[in-house]
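This document starts with one chain, in the form predicted on its own, laid out as structure tokens.
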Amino acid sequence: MRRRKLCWHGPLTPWLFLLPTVIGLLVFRAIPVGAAFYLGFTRWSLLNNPVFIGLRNYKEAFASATFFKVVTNTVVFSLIYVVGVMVVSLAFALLINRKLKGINFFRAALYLPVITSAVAVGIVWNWILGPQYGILNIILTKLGITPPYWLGDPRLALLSVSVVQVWKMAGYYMILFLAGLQNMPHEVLEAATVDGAKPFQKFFHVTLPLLSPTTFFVLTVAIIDSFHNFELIYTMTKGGPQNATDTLVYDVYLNGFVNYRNGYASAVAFVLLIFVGVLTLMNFYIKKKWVTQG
């Protein structure tokens, strides 16, 4: 008697497994993005129905000096964050890429800020950078240095918040660089050592080129991450002083949930989306000029 072959899946089974993800993307991503795109052309205060006003929100944004101040703050914050986080995380990765006793403790300690709540980080650094009772200013005063007003001075506030963001996230990118370093072919490094290459020559001519795919990934993620700068700004400065730390993502919050100008906030959100998209595409475009495929 011929046995019937049991088969629980058919041609449509993979699509059934994909269906929850597709529904999630549509409900929580595509539809909100489409709705926000439409709302960018409306005047809406949450209490009334949206009124279509065409490009008026975009015209208002690009005619506003405050908006250009916000864009400038966003660019400066991103530059400090991306450069700072890549240099610091690579330095950390090189330091902990050693087989030393207790090295796991240092790896965990450097990663700890990443898993700490951004709100808690903001509150603690607010205390550290406080003008009168902040521990940093107390130390500077004992050293005979006149302490600055880190978060109250418009010239220093954005730099201070950016450095704190670098401190918080450097551990995350350190792990990525560490994975890249540990997957590197050691034969190449040993061959460079045999040829008499000095440490800095091995770093610039061997390590960095071999690490370029990881560097490209870290750079792309860091650029996108640099625009997610809401929590620390909210807890440390709330966009002040004098809009010195007001960035695009914080401006979306201010217009949408403080001033109830949701149409204008949606327009600013799309400007932010275009920013991130253009920078990411540029990064992919120049990838072939400096990324070495192994």
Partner chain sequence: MRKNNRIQTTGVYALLILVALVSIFPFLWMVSSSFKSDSNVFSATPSLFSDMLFRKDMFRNYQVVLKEFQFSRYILNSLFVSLSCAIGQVLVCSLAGFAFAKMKFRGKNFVFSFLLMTMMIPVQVTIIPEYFLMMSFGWIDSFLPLIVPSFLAGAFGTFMYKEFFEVVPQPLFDAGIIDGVGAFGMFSRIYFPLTASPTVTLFIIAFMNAWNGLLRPMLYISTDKLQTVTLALTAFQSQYDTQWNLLLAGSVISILPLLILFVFCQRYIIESAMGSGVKG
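Form predicted on its own done; form predicted in complex with its partner chain now:
One chain, no partners, no other molecules: that is all that follows.
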């Protein structure tokens, strides 16, 4: 009796508030994840009923050179993206973390690519990187350098797409780092200056350690975000040339909706899920080793 009085709402009220969310979680998240797990063990093409075939999809995947290529591409893309976006955005944040006239304009300018759709970004960069009329290659030719075929050369295509993705997203992480920088206690930096620390020393021995909680958050978000490359790849290369830009998220689409191999695509989707899960766990595990507080 006393317990009930302490609670200001009925026992079912919270669930009423959560009804849409719980339905959404079940119908569009929990059940599909479970279904993807099951469907990974079937042969299925949407029109027929799924046929249970055990581990055959996984065996096929792990034995195929294409899948190996897809996994490698995913790792390479994520590595370039995560490292690139963190270095560039931290540099941007350090650059815009000051009171100057018009600084808001520069912040907005660097943030602009973030709000633009990946489709529009892909189209413009397709054009910039174009083999004959692309402005980049025209400039390179004028400088006397033989211009490469950025998106048509299997050795360069993945690099080009990941760099464009870094270009598109750096502004987002810049703002996160900026928040971290502005929350930093000024006294410590001032003390370091008084003690005669050089800017370089200050950055590595004071700023960077103090920034580690933010860096951890940025790393976590960037890792999750590194898998969101479908739009850009679809717009720029469609996975080609010769699977050079075919990543796990793109491969799910290719197998599921282009080749209509939904059982196999579900197996790929599940490998993707494991990838995300392992990376996130690893990230939280290593957090203990290098994040100073928080």
